[in-house]
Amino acid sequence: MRVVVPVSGSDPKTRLSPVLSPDERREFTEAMLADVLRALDAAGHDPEVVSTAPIDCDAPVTVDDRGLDALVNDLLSAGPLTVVMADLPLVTAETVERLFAPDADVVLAPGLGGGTNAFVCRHPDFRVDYHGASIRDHRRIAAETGADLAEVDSRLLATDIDEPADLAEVLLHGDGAAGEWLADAGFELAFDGGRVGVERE
């Protein structure tokens, strides 16, 4: 089965703008990527990166322009696929096995926000759809064409990085690539009394 993870490598993360520049945003991108291609790595796969531009990581890289929804659906298109998102820096191994341990056509990793920040496809005309609630569609388009479902609930693969309060999570969870960038980088944990944060020095 092809492992695929897609990646915006041209002006990636934009939602970090107001604490990273787009120099920073593409370096932390590449972090994390590192970190979720090392997880499925040591979990016995070979993944391949789909990028909008080149990008610098241990994987054969695609570039690929096209929306989301018109790759992935084009790679499902070809075959049984699985797709990793690149912003998931506190996937292991062991969370990586999880997604493919169950015996469904399509088993759906959700994310916090209402996304789909994983998903194993072994169902020839499932589609995916990623405007919006993705999991509520991708619940539904499974329904739809009669595929066998499956939900992997897992907060390490719920945990995607997009706002900068996100970032609070890789440095507390996180012990990867990610992780030592945003070290490196100045930031650091804050403590206001309410939920952790963080600040930068």
Given for the second form:
2 protein chains.
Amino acid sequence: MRVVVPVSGSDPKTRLSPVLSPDERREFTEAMLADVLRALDAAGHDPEVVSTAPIDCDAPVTVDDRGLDALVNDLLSAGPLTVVMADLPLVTAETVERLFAPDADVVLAPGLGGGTNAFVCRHPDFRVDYHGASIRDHRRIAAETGADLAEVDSRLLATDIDEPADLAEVLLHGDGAAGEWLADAGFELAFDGGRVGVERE
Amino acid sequence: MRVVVPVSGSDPKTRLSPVLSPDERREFTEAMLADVLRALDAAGHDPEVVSTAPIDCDAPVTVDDRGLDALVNDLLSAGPLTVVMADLPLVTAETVERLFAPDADVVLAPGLGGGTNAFVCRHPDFRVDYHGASIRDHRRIAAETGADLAEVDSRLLATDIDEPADLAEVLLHGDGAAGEWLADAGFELAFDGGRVGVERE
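The structure above corresponds to the form predicted on its own; please provide the structure of the form predicted in complex with a further copy of the same chain.
Okay, now the whole complex, with that chain kicking things off.
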């Protein structure tokens, strides 16, 4: 099974701009990618990275600047495929094993806010559409193609890091490269009575 | 094993005040509680509710207006205990089974933002402290008491509904009383390019 990690290598994680400079966003993106690749490696897979621009990581990189839908659908037309997003630094080898465990044509890992953070596809006709609440579209597309569907109930796969508030999850639970990068950059947890946030020294 | 669902029955879910009136917050709280109780029932448990004020639900209710720590620690001193929060409307019977599956003294289900959304305790000395990033305190307390610890990696258990943005998760994934209540109240998904949010008609 081909395992692909798509990543935006050019101007990544723009929604983190309020707290990270462009260079920092790039470094942090590479740290998160390193955590994802390490988890996939540890679970016995050989991930490939497809990036919109050259990026530093411990896996073969193909540069492809097409949009995510065109890229992934092209890969899907070539055979069974697993896609895991690059901004899931909490993912562990055990989480990866849970993603591969269901014996279903299509396995979806929902993200917070309606995204699809990872999938396994063993059906020739399944295609992706990442716009809007993609998890609902992917459930619908799986049903329309007659693929039997499973979903993985995983907080670690659901937690994509897009916005400043998400950084708290990395500090709370991540013990990999991304957590280390944030700590080195001076981020720490902040408590204001509701959910835990972050502040920077 | 005693299974307790604590709930704030007096002025619940104040962080939803920007989008719900006091009466609506109470109704929505009861809908979420109904979903949690249904999941526990379906998994073969007999949940009890402990509320700070009388509340309408399909389980025995004890009114107790102590703070959460005092209440839960009193229950813990009496023997094995499971606590599941009342604001987890995505929880299913299968999720509940995953919470009970690990053969550990203490099983924790982390919430988004550092909370502890559910736990199973089979150790006489474990106690709770829900202030701040409670998941970290609970990991520490378990270690200090010599309890062996497991964590459940579940998005459905992690998704507590506290803030307006959280309502999107209920509309995206919930097919129970809470999702129905929100739809009846005119909430629907809204797309603005990032994560999916909600809007009200």
